[in-house]
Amino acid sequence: MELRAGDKLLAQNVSFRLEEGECVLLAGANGSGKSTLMRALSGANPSFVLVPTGIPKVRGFTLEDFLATACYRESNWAGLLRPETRMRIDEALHLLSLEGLRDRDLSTLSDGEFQKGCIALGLARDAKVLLLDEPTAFLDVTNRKMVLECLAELAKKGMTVLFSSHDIQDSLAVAHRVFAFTPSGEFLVSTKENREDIIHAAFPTY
C-alpha cells in the first residue's frame, strides 16, 4: 500500500506481516511515516491498540481510574465496567508489576511507572497488537531500560509489539526485527539476521 500524510506521499509498497509474540522496532527519521503508519494500523483494526504517549499525569486520577476510564466503551448503562474488563485491568497491573501502584495518584508516579501504566492500558483494552510511538522518549536511562524490558517480557508472553524509537542501540537489544523508512521513501523489512543493515539504510550516517 501507499502511505500518505494528506497529499504528501511518504512511502510506497508498505507491506509486512507481524508474528505473534514478536517485538518489532519501527525506525526512520522524523516525518518519515512512523506515526502515520501506527495511526493507520490502529484505525483499521480494533485489536491493534495505539498506546498513548506524551499525555499528562492528571492529578486526582489513580492508576486504576486511568485504566478504567480508557475502557469506558465497555461500561453498561450505569457506567459500570463488565467483569471481564475489570479482570483484564487486574491482569494488566499484575503483568507489569504495577499492582502496588493501582491506588496511587497519577501525578505521583515516575515517568517510567506512568509509561508502564500506559502500556497496561493497551492490555486492559484487550489488544492483540500493541503499537507504541516513541515510548522511551524523554525517559532517563533507568526508566528507558525498564520500559524496553517490559516490552520484551510482553513479547515473551505472546503479545505482538510494534514500537518506534530513536534509541536505536537500546531498542535493538529487545527487537526481533526492524521495519524502517529510508530517506528515499522506501519501506524495508528486516529478518532477524540483517537488522543492522536495515538501520543503516534508514540512517546512512548511523
Contents of the next structure:
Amino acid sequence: MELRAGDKLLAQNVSFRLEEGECVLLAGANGSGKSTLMRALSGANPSFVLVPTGIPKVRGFTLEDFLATACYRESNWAGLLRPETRMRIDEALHLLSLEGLRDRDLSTLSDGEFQKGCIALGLARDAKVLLLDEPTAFLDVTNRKMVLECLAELAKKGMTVLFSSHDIQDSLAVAHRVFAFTPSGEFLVSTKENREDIIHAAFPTY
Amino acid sequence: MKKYLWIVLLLLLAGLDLLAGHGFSIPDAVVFWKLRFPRMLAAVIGGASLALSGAQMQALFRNPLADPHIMGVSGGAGLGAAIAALAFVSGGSWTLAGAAFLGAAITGAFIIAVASKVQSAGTLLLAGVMLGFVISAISSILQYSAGEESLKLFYSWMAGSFSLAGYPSLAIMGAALVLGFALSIAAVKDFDLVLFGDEFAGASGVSLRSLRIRVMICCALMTGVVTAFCGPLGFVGIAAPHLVRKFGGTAAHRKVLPWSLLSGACLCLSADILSHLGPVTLPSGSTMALVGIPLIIVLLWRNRL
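Switch from the form predicted alone to the form predicted in complex with its partner chain and give that structure.
The complete assembly is shown below, putting the previous chain first.
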C-alpha cells in the first residue's frame, strides 16, 4: 500500500500483518502518516474501528448517554437502540470495569476515564481491531498508565490493538511489536525482539 | 428540573399577557380578539421560533454566541424593510412585512448556498457575520437618504413589537414554527454528536453538510418570518437555550430543543407584559433587551451559565 495525504507521498510499501490479540505501537514523527494510516484503515473495513481520541468531555451527558448517542446509527425508527447494541454497550462497560461510572456526567470523569469510555465505544461498535490515534496525548502519568494497561488487558482477552503514541517508554511496556514511519518515508515492521531498533530508525536522535 | 415547569410558567405568563394593557385590565371581546389574543400568540410563536433557531445554531457551531442574527437573516429582513419603507411609504405594515420576508429569504438562500459549499462550520459563521455587515451598510445608506415619514415607519418596525401581527401573519408564523420544529426534532441525535466535534460526528454517521443545510433552511424560515412580522427581536435566540441548559442540567437535544421552545416563548411573553404595563406602550424588543440582558448577565456572573 502507498500512503498519500493529498498529493504528498508519505510512505511507500506500507504492508503489515496483524495477529489476533496483538497490541502494536505505531511510531513516527509528527506528520509522518500515522493518523492518515489509521483513518485509511478505519475506512477500508468496518470491523477496524477508530476510537475517538482528544474529543471534549461535553457537560450534560452521562457516560451511558454518550455511548448510546454515538451508536445511534444502530437505532430503530423510533430512535431506540437495538437490543444487541445495548447489550454490547453493557458488555464493553463491564469489560473495562466502567460500570461504576455509567451514570456520571462526562465532565466529572478524569481524562483517562473518559478515554477508556471512548475505548468502550469502539467495543460497542463491534470492533475486531481497535485503532487509537494518540490515546495518551495530554494525559498525566496515572491516566496514561490507566489507558495503556486497559489496552494491554484487551489484547490479552483477544482484541487486536493498533495505537500511536509519543510516550515511547510507557508504550513499549505494553506493545508486543512496533510499526514505524522513518524520516525517509519507509514503513518498518518489527518482530517481538527488535522493537528498540525500529524505534531508533524512526527517531534517529532518540 | 421539573418536567412541566416551563409549561406551567408559559400558561401563567400567557394569561397575564392577555390581561396586560395600560396596567392590568379585563378586556372586552373586541379588544380581546382583535388586540390581546393575537399579540399573545405572536409573542409565544415568535419567542419559540427564535429560541429554537438559536439552540440549533449554537449546537451546529459549538459556539455559545451563535444565534439566528449571526447569519445575517434578520439583517436581510431589515434591508427589505428599509427598501419598502423608502419606496412604498403608503403601503402599510403588510408591504413592510412582505419586503422584510423577501430580504430574509434572499440572504437565507445565499447562506444556504454557502453552507453547501464550505467545509468548516467556522467559515460559514464568518461568511454569515461578514454578510451581516454588508447588509447593514446598505440599509444605513438607504436610511440616510430616506424621508421623515418612511424613517418613522422603518424605526417602528425596527423596535420590535408583537402588536403588528394579525391572524393571517400568525398562521404563517405558526406554520413555519411547526415545520422548523419537525425538522429540528428529526435531527436531535445529530446535534448531540456535533457537540463532540465535527470529525467525531462524521465518523458516527452524521452527514455534516446535509445537517448544516437543513439547519440553515429551518432557521432562515423561522427567523425570516418572525422578523418580518414582529421586527428584529434580539437576544431571545441566544439566551433561551442557555437558560434551558443551565436549569435543565442537560445538553441532550431531545430536551434542549423542546424546552428552548417553551423558554423562548416565556421570555417574549414577559417582555410583552412589561411593555404593556405602563401608561405608554413600549416596543417589546427594547423591553426585552432592557430587562432580559441584565438578568442574563447576573445569571452568568453567579452560575457560569
